[in-house]
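One chain comes next, on its own, written as structure tokens: the form predicted alone.
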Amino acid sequence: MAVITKVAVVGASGNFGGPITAALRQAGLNVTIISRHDSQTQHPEGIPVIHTAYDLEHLTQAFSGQDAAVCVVGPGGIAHQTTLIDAAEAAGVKRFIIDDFGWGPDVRGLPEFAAIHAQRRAGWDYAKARADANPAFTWTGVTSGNPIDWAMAKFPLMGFDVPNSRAIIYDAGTESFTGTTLAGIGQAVLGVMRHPDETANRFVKVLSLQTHQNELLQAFEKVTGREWEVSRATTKELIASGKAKFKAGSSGWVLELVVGQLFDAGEARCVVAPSREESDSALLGVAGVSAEALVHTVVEQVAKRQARAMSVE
């Protein structure tokens, strides 16, 4: 396959889009951001931005001249993925990165996530069908699992309330799960661009580390230099609460069930690969991180968020 040098990113302002765009740009690739015609989002200086309607004609024009496209739109944009795929193919894009960046097609998620998973799978299946029909068009899915530094810094329900040095340990705290940092997710996409032949028409699996709550608690106490207040909870209770909210049509069920299945004792629901060696991390250049290094990053992210909140006030 020809070398990929020009990459369009759709959803560049999102939680994953920012690190992906930064990684591609820092590596010297020519990045173009595709954004809705009415978007007021401010993007990094020096990156071309094409504001366009999300229909086939205009998106095809926007993708013209690009070697690859990265779809990293939020939940509200998933329904547009088939149109994005058609436009990329029509424009002659060689590689389309489908909107995965989660647990991929093999996830053993709780049944409440079935509709969400089906919507995402529809886009993945469509990309495969187009690649089967047109060998000049290829796709890759990046299965990265839990976006661990972002999630831990943002959601105390993950078990770690950093500003208050409090931890919630679910069950025995020993259920292993894998995670990929935001930097690792950006590197994974860059790695796909660097290795187009090895990553064509398949899902790649990456992880920065495999860990569990007890290891993370030790790391937090070591990094912060203080003993944390620890309370106990069960995944059974958390999952029951999420299921009740789902049934009642109440908000909050997604986060509760995401965390519940992450720590669901003995289920190994959230392990992308048994080890880094059995993943595509080395191929794509996704570096491993220690629990302590991860915690340093999380603490820094929380401090920056608090500083921004104070400046707004």
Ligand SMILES: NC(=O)c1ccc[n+]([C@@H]2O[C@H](COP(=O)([O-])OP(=O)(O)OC[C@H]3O[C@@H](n4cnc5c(N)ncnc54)[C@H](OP(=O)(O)O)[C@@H]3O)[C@@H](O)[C@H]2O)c1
Given for the second form:
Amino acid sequence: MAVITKVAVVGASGNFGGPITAALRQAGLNVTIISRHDSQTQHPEGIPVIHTAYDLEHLTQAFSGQDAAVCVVGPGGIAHQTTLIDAAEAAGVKRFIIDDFGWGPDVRGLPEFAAIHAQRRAGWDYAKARADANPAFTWTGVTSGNPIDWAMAKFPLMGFDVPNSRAIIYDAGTESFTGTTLAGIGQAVLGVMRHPDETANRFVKVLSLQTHQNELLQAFEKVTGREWEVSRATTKELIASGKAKFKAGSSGWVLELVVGQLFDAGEARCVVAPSREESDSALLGVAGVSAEALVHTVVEQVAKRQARAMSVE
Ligand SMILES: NC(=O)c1ccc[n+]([C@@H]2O[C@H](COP(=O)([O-])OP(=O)(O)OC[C@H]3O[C@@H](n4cnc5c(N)ncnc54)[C@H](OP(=O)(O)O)[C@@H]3O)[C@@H](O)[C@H]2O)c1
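Alongside the form predicted alone that was just displayed, please also present the structure of the form predicted together with this ligand.
The complete assembly is shown below, putting the previous chain first.
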């Protein structure tokens, strides 16, 4: 496949779109942002932005001249994915990065996530069908598992309340899971652009590290130089609470079940690949990080978040 130099990013300034766009730009690729015509999202300066209606005609115009497209819209935008795929193909885009950035087709999630997975899978299957019918159109899914630095900084329920040096350790704290940092997610997408042949028409699996809560707690105590206050909880209770909320139609079930299945003892539900060697991390240039280096990043992200919150007050 020809070299990819021009990339359109849809959802470019979101949680994951931000680091992806930054990685593509930093590597010297020619990036264009595609955004909803009524979006109020602020985008980084210096990148062309096309505000457009999300219909076939307008999106085809927006994708015109691009070598590749990255679909990294938030969950609310997933329903647009088939139109985005049709438009990219019609515009002659050669590679479409489908919206995964999660657990991919081999996901072993709890049954409550079935509807969400089905909606995502419909988009992925559609990309595959288009590529089968038209060899000039190809796709890649980036399966990055837990977005570990972002998730730990944002959700204390994941076990680490950084500002208060408090930890919740679920069960024995030994359930192993894989995670990819935001920088790793950006690098994975850049790696796909640099290796279009090796990544065509498949899901690539990446991870920055494999770890468990006890190792992370040790790293937090070392990095912060403090002993943390530790409380204990069980994934059984957390999952039961999430399921009850799901059944009742109340909010909060997604986070409880995401965290519950991450640490569900003995289930290995959240392992993208058994090791970095058995993943595509080396091919794509996704660096491994130690638990300590990760925790440094999390502490920095929490400090930035606090500084932003204080400047708004
Ligand atoms: N593995 C995990 O645990 C995990 C965690 C979080 C996210 N993810 C996945 O990563 C992907 C990106 O998520 P994110 O958190 O980065 O997204 P996000 O920040 O919520 O949204 C990204 C962008 O999507 C666009 N968007 C939002 N709602 C839309 C709608 N209704 N229709 C069309 N476009 C819409 C917006 O761009 P404009 O305003 O520019 O149009 C927005 O800035 C998703 O597939 C998400 O499921 C995975």
